[in-house]
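First, one chain by itself: the form predicted alone, in structure tokens.
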Amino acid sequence: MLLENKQSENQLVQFSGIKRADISLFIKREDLLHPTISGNKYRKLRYNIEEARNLNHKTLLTFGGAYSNHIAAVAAAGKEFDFKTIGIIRGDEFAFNIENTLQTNPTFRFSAEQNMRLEFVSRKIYREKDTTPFYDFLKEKFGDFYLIPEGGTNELAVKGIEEILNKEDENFDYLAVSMGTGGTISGLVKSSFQHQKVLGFSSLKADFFGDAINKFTSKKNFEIFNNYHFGKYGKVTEELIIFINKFKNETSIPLDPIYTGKMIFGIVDLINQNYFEKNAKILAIHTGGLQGIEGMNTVLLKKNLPIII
């Protein structure tokens, strides 16, 4: 196996911002996974590296945005296991002036250290990525790939997913992650204990959710929180700054601005709002996305934002 299954420690978390004494709040750090294949990366990758390694593929094929967490960690996993990278990214104003970019953009500097080659496209272009006919382009272009969808999920991305949990994690009641495609929720939905509620917290305007977790799984013992965005995807207020530097000086725990960061937000608000019973266990998942922080922190700078620390 390229990418071993590895379990991941339960930090428990103690925070001024939680109200309650009766609710214990848990983290799973799958960001300590592996340092650039982290969080849920490193388990939608798993077993789609394999199958790619196993159908003698050489190149992996996929696509993703500005700071996406998904083409850097394709092509840190692409450079560890000998695999050519290609990534196809959403937005043609990139290429205008590559050295800028790079030296601007730590994502697109990352992923181009690890031999990634980025193919800067339209918008419009970008919005035809899972059609038939700009699938065989790419085919003619680049010739032979493995391809990966956007953000990772397919089944052996949720596959990969299911082994976040393991039997120690059934003492939970409730298990809590972000969402930006589905893979993940729908993965622990999938491996969820017979008495858990999952409960996801989306990191855009969106209302597809439901139907994604459906294609993988007929359990509904989940829900989904739509109002913890901060006005869309890659949207983050002062207010979600200041939290997530709270956090982390009381926690010594990271997070992300685009979706652990709304995450936690999210649980301590419900947390305080009363939305859990009495002495309710609840265990989040960190699903890594700890290098879009420097990227974020360019954005902010330039708004004249604090900065995430």
Ligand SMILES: Cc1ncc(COP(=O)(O)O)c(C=O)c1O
Given for the second form:
Amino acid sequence: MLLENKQSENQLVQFSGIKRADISLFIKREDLLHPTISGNKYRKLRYNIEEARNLNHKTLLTFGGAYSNHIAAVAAAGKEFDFKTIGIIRGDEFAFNIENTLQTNPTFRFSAEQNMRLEFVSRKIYREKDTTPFYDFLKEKFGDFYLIPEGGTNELAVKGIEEILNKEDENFDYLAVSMGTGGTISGLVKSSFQHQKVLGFSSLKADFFGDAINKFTSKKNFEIFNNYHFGKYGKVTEELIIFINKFKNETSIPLDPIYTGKMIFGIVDLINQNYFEKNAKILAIHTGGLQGIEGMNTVLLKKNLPIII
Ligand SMILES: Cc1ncc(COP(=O)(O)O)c(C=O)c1O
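Return the structure block for the form predicted together with the named molecule; the form predicted alone was the one displayed.
Okay, now the whole complex, with that chain kicking things off.
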């Protein structure tokens, strides 16, 4: 296979923010799987790029927003495995001054350096991305391509996510993961052991996750938390940044501000609120997303907020 099936280490978290000594929290370091195709992107792309190669496609086409981890990962995978890549990007304002866009947005700059062709479209057009007329338009414009949906979620992505867990992870009572489209939690629920409960932390205000998970599995051993998104998708507060920095100082584990930072904040809060029974063992999945820190820091600097270290 182009991307190998690798296992990542579970790291014990010792963090002063956790006020209960009987609970053990580990983080599965999926962020270390690959320098540029990291975390859940590695898992989601593994079978998809294999399929693209087997079907003899030369081009990968996908969708994403300004600081998308998925766009950066597809661009990197294309470069590494010799696919052309096209990113359909939400927001035509970025096209007005391309030089400035590439200078100020590290995700776009990185993706362009990986030779991804960036096509900026208006938010209105972007909303049509899953329709047949838009698909036909893309075919007409770009010719043949292998389509990967926004966020990378499809059946093959979920199959890849199922490879995160291994036999030793059976020891845990709880698994925790951040949610955007719901693809990652779906694979995790599918592959979870019978006695385990999967906790999903939403990165956005949304109530579609139950349906999103049901599309891939009939298992119901999950609970969704909708109160740790800090207002909306992409929003951060000073409290969150201070938390992420303190967590990194004490544990050496970097967290991103959009997904994993909010998840760990939520887990620590639930521990301290006595959500968990005595001696519970929790395994949180680090889904990567660290490439987004640089872009977020440019936004934080403009707002005079502390930056992520
Ligand atoms: C770093 C990171 N973690 C978690 C998620 C959420 O994954 P999913 O969209 O499969 O719910 C994403 C977004 O796709 C992500 O980039």
